[in-house]
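Just the one chain here, laid out as structure tokens, in the form predicted alone.
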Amino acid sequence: MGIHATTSLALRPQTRALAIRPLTPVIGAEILDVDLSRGVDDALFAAIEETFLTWQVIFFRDQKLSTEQHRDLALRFGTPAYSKKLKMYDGYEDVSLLENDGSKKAIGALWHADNTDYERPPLGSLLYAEIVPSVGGDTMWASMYAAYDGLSEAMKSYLSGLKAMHDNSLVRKLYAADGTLRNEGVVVDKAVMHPVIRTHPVTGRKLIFVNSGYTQSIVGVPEVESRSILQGLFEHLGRPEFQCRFRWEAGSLAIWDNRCTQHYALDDYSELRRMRRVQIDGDAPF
């Protein structure tokens, strides 16, 4: 998984040292030796958060949660989100069910940042491994950051003021036939605006916020010239220099920042695959 040698990152006063393992230089790091079973205390939280800013996804291995425990860690980073468009875990409103075997359309097989078609996009997700396949169903991030930053001055400048619709109509329509959706049938709520080019309320580092899952136009250009943007900026995200990839174990536990990455989950597998997953309520992007 191209893994760099184990370093240890020093923290505030307040927080604990962690050993990490970066899976590359932008984005993605291992946190080790943290059993979270055990509880998460103030230090070791505050460490958990600041590397999951610095690295926008980390990862946990081995770890034997529980769902509560699972929802209670997720209440660490603010408040547990309904999905309206996956199935309940358990009969847990604001835990979601995600399981395949191989027979369906895997969820998320695109580049994407969950859920932009929501006013307040989620802030991110903790999802965790009950069952993995023996081979496949990887799954990639990309850096929004490091993608801003690769574009050249004249494109950000011209990006920094415009702003794009979303809505579910794309993902409603990739998986309205195998019943994976909580709804049945195509729903599409109504479409929201955010802005292309969005600042991190937290890290205050900007980045692009558009992406092939929900984004469907630019406000106020021709509709030739909003698909000749938007189909520049998804190919220009998906490069590789951006992303990381993470080979799932059961035990695994992923913990993403929505608000500058964006995933894609591998549709390449043929055995079960059930996972859980807490989303956190979010802000709306600026």
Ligand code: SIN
Contents of the next structure:
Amino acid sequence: MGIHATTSLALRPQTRALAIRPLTPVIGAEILDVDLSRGVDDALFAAIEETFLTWQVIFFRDQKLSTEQHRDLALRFGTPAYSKKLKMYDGYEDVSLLENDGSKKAIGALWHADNTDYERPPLGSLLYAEIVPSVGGDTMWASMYAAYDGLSEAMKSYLSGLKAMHDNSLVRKLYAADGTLRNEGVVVDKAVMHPVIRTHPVTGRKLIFVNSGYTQSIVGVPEVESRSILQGLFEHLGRPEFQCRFRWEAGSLAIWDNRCTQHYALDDYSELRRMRRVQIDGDAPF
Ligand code: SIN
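Next up, the form predicted in complex with this ligand. The previous block was the form predicted alone.
Full assembly next; the chain just shown is listed first.
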């Protein structure tokens, strides 16, 4: 099977050239020559956004980003979201703190897209590393475009009309007991329905939109069939060819497109890992 990242997005007129280093052929690129603390003008933002849309998750290293600068960059992508699951960072309603020293289960240590239990799951997130373990605590991302492209035509056609139910029951079970979630986060939300195959609202590409964190069942098929479709898809999504892995340093920033990726935060460290996250509001999948 051939796996290719898309390069078909039209260049916007005022885009600035960026030095980038792809992590894999299908997902992930490091942007090498940008100091975000110096401000992001329209030409730079157009180039960053285009790289983001193409590579689905982008990385910057050695950034000194205050909370305000982090939020301001997030505002270029959309409206920062209020997280009812994660703790607030330093009193900012729309900035979350992810802090762990290995004494409790790492938040995000399962393949998931963020908050697909919402009618409008987030567009994406900007995650900034303040303190990282000397080793461990990497994050992996997987391209749901590449995973879709890797299906047989028969399977694409079978999945194309299906919808799936998403809820927060597994996340609550994993994280409520150890105090990781805020009180609001442990409330049982109603399940929401999303298409199994989604079209990205900007790139127009098709992708698989089920994940093991939130997707519970396929609608309108027998339970055993629902279970085996989901298990088969989760196994398919786990192929290393669809994934990239990022080793954090203090001052690293990752920005991912939550519409077309899933991620997994490795739970393999025992030193402090302290991250700051701003999530962007998204649209209803179609
Ligand atoms: C998450 O949003 O799942 C957390 C990612 C991370 O901490 O690396």
